[in-house]
Amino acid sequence: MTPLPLRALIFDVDGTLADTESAHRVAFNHAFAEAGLDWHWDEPLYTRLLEVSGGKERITHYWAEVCGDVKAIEAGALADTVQRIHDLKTAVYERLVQDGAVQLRPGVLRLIESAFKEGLRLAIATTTSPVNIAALMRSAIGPDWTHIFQIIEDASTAPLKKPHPQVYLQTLNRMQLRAAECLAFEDSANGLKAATGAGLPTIVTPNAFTAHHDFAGALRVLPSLQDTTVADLRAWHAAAPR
């Protein structure tokens, strides 16, 4: 059987883009000082709790650890809790990425600016925030970044959180077109079962946060794609196991 031919690539977003977890960590810890918490994300605490996808889950997830579980009664006052503190973590990252505190990973530009003129389509499926999506594509690409990504899929359209593949789902059904005719991009072992949970053939690069990672089962493991051309992609994806 031909292979079918390569169409479109589908990005996560953080530590796959660019390396924002440093980022995230600093306006975690900000907005927890601002709402009165004692609590300090240090690297290793901060690189255990990434095992977590999303940003209100993980917040959740460690009030669990360090408060124990909550009664049904007070699940609501918490979950208004978390969504305070996320807000004001989301306030402070944009403020970063503002100030150029964020930058995209190295030979991310240019693959993206070279599949976009050879007609790939390109996508995002993350399961971050819109807001943050938006404050780093506006500074890295500009304004019309959309133009350039024109799928987009989040926090906001897929609640299910990686390692579930429903964000890479709904994004093939946006975009109409088979796993086997997009290459996926990720950085993590969540995002990895997630995508290959989609049968998408996934090309991961690790970074600090997640180099310790298993990622059995990817196309290609690349420290950045610093030297990757879309000639490639395209021979990496006809090459891949069907």
Ligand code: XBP
Given for the second form:
Amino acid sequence: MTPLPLRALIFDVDGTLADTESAHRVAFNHAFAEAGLDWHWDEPLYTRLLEVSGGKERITHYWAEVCGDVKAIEAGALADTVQRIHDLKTAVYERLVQDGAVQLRPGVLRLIESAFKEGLRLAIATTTSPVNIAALMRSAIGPDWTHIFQIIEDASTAPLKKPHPQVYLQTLNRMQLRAAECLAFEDSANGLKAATGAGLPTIVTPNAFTAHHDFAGALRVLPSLQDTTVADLRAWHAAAPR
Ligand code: XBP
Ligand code: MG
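Switching forms now, from the form predicted alone to the form predicted in complex with this ligand, please provide the structure.
Below is the entire complex, every chain and molecule, led by the chain shown above.
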């Protein structure tokens, strides 16, 4: 059967478009201090906590699993406190990105720009918050970034976090495309599960926080997109098992 042509590229944000998680970790720790909490997430702990997608879910998980004293807190009060901490964190992260703390990963901008010029549609499917996406894209691409990425699905539109495929299913639905017409780009096992769970052939570019993850089921695992061209993507997509 003739494979469907490649029509769209769907990108994860954190760890894929940019190595953001070090800045996220700094922002979480600033927020804990600002909230008067004696929590501190060092890199080894944060690497483990990244197995929980979503900043609010990660805070709640840590509080319940590590601190263990959440049982005494009424659920509504817990959610309100987690939201307040996460709002503090998002404000710090946004300032860090605006101050240039995060760059796009090697090859990402060139690949995005050449794909856009060749008429491929571009979308974002992420677990992170809309504020974080806008701060990163404005800093890395400029105000026109919204013309390049037509569709954005994020924590505000897809509450079921990766590895649930919701964010990718919603992206495909809004683009009115079949999974076989697209390629997804991810950095983590949760992200790969979410993308392949939506039927998407997926290219993985691991980073320091995810290099140890299991990427079985990936179409390709690459150290970065530095040497990847649109022609490569078309060839890999055409050869993808159906
Ligand atoms: C990675 C995540 C996010 C970030 C933190 O998202 O799981 O939670 O770690 O951002 P992606 P928030 O799907 O882009 O890899 O605090 O806004 O959740
Ligand atoms: Mg990611």
